[in-house]
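Presented as structure tokens, the chain that follows is alone, the form predicted on its own.
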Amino acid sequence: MLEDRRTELLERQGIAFRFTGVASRRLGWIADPAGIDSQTLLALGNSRSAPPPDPAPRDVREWLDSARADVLFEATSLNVHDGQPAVDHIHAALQHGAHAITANKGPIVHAYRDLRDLAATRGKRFLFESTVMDGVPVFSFFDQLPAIRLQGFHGILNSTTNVILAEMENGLSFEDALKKAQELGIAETDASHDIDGWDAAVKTAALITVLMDYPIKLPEIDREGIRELTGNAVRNARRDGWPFKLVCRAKRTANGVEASVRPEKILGTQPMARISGASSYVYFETDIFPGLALTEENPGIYATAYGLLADLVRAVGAKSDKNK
């Protein structure tokens, strides 16, 4: 996407660009301040075998510097338990003096305020556009609501369960209704987080901790995932008009925020409730005003990658405020 972008990206934000760095659990270290050609990239991603250049950085702090990296982008897998290894990776990216631009939720649940805090001192922008509703602006929509509360929202932000969901109405049994989002591409071979309602709560804890500034911990979060629901309650809810959806909620209270991710039974006139396939919703009520919706239908395999291409230049362009 940066390469098919490059032009727009000179011409519109002013940003030249060259990639002097990627690592890889297959890849290891690979480092080149003068820049590395994107297709030898785009090979070594494809091949089955790439041994990184010899010597090689050791760990991230020496690969950093040794990219000379103005911008990192850390797309490792989440880790709901501790966020790690990307909270490390951003913490040394911001140590090293670059910005910080990831798509993994953990960070933001476990590390939100330090790395915040971090970047600001650091003059440096953290930034994560991708973590909820892909490249939907959900967090910098709010960046054009200034001195708004969030009261609370609700919606739906696993795709995986919803897809699930639809084919136990159209018959299949929970188990094959996952082999087909499996085969689809659309569930993980190992779907645990979503159908458990892991990612979902993640997801959650993300908007509360960033949008309504509460720290919220994932223990604090009402859990339940899909599991436990038959091909027969799924189907005959939809016969009923009110169809499962596994539905994210947080609203404040006097004491804080309360928050709960559950399968629930959902009008069918309700917009939510016509959310299908790999859509996503969420409902935001503030005390200005009452509703405001963002839905997003069914996105492309590029969705996650221009909300990471769109950090970019929120951190860089030149007309970015915080330009560094």
Contents of the next structure:
There are 2 protein chains.
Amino acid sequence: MLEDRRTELLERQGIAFRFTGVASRRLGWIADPAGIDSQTLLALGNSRSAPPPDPAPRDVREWLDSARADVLFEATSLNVHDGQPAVDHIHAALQHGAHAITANKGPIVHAYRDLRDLAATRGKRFLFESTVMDGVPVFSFFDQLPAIRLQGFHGILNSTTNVILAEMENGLSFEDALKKAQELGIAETDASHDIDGWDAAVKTAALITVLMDYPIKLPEIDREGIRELTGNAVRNARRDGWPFKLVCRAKRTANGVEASVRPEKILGTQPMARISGASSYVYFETDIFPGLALTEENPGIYATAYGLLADLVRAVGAKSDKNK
Amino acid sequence: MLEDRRTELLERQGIAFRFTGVASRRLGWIADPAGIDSQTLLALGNSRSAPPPDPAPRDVREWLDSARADVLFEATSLNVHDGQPAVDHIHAALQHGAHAITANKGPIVHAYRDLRDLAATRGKRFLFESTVMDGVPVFSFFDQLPAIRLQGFHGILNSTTNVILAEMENGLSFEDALKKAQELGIAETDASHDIDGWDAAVKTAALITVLMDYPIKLPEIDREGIRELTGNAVRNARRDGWPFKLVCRAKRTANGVEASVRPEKILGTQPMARISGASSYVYFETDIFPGLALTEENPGIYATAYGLLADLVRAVGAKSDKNK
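Form predicted together with another copy of the chain structure, per the form predicted on its own context:
Okay, now the whole complex, with that chain kicking things off.
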């Protein structure tokens, strides 16, 4: 996507870039400050291993130094327990003096305030717009709502469970619906993070932490997945006009924020009831706007990647585009 | 509202302010660079006239000079023909060296590119977030979607007609529904701008001009109001599950942008069908996100004023809040 928008990024945002490093569990730490062309990078993505540079960086710090990184895109997978290794990667990038952009929501739940404050100290940005709603600028939307008070929100933020529930409504058992979602590439091989509500809970916690300025811990979220729902229960609910959805909720209380993720029956005329497939939805309650909702229908396959690109523009784009 | 959020603006955005001028058709041009306290201002709002300062400014330029204005809030009413006098006011403010913030959509349709370029030349901001959707940051939302291609949109952007249609569904004639909307303070005494689709057309043109970068002229928009709809037609449509809504549409074509504002029957399960009362809705089609929708439910009475305040923060707020 960066290659595809190279001209636009240069002409409209004044951003020129080269790829100076790539790292993965399979490839190890690859760096070349002179630049690695994108064809080589794409070929690396399909190869099983790569010749290590000489001398090869041994860890994320050495790798960032070797690559002379200005920006890190962090895209490891979610670790709900402690957010690692993403927290370390982002910490290292900010220490190194690079902007840190992540699609991984673990670090927000486990280290948001530390990383935010470190970024401020280093004069760099810590950005994470791809973590919730596939790159729709939900956090940035609130940057545009200064001095507003967010009282709570509710929504549907996990695609896998939404697709599984729809397939169950169409007659499949839970197991067959899960299998179908996996065949469609929507659910991962180990889909328990989705099914048991962890993915939705971490997204809920991220919104609460950043937008409500309350660093909620995951165990504080009343979490229940969809594993216990039978096909009959799901079909009967739909037939009665109150379909099941895995709903995320947060509400400010006298002592903090109360939050839940659980299957709820939603009245069919409500917006949440018609969020289908991979679409997502969040409804914010604020003091100025009693109800402000964002809906993302059928996100394209580039949506999450786009969120990372948009974060790059936020971090280093020309201010001159502001008054476009 | 500014007074109400004074502490927050100072502490979170680093914005201190004083009121140094106010002007209206009734009061004339009042300026005092030492500051006018807000109690005096509120009292002026209720008085029939005010003692003119000595010497009294005679026009907007003299008034901006006398007030030593850093920011102008422009809130005259819509002139669909040429956007005046708002265009002149904004032009004068930018020339004077002040940021110009407006709730009036006329200048966007009649002078957007001139005012945008003048603002850039003067290093000031021309902001107008209160013109569409009552202050919901719809333009700023797209600032957060860099390098995206907007192909089209549809939505419901005029409250008065939406309220009138609902009252007609409940059994009133067009005339009685209009009267009720006026009694509720939603429709103006001369509601023809709303009823004949002008308000919705100007909002549609503003979105096309700014977000699709195509300076459409009002006569290019296929515009039809709700005056010809009978109570029976409206009630039958609702009964059949396809209620009437005044729908705004825009679509990019090979030669530019095609746009319309007209009553349409909307399938009851579609999101537009359930936009009720003063709520509004817009659904954007982009290359990255096939469907991205903003819904504003039941805006509070401070929503439009809030949009002006948020524009003030955009113009002069501390950058340090960005990484909050």
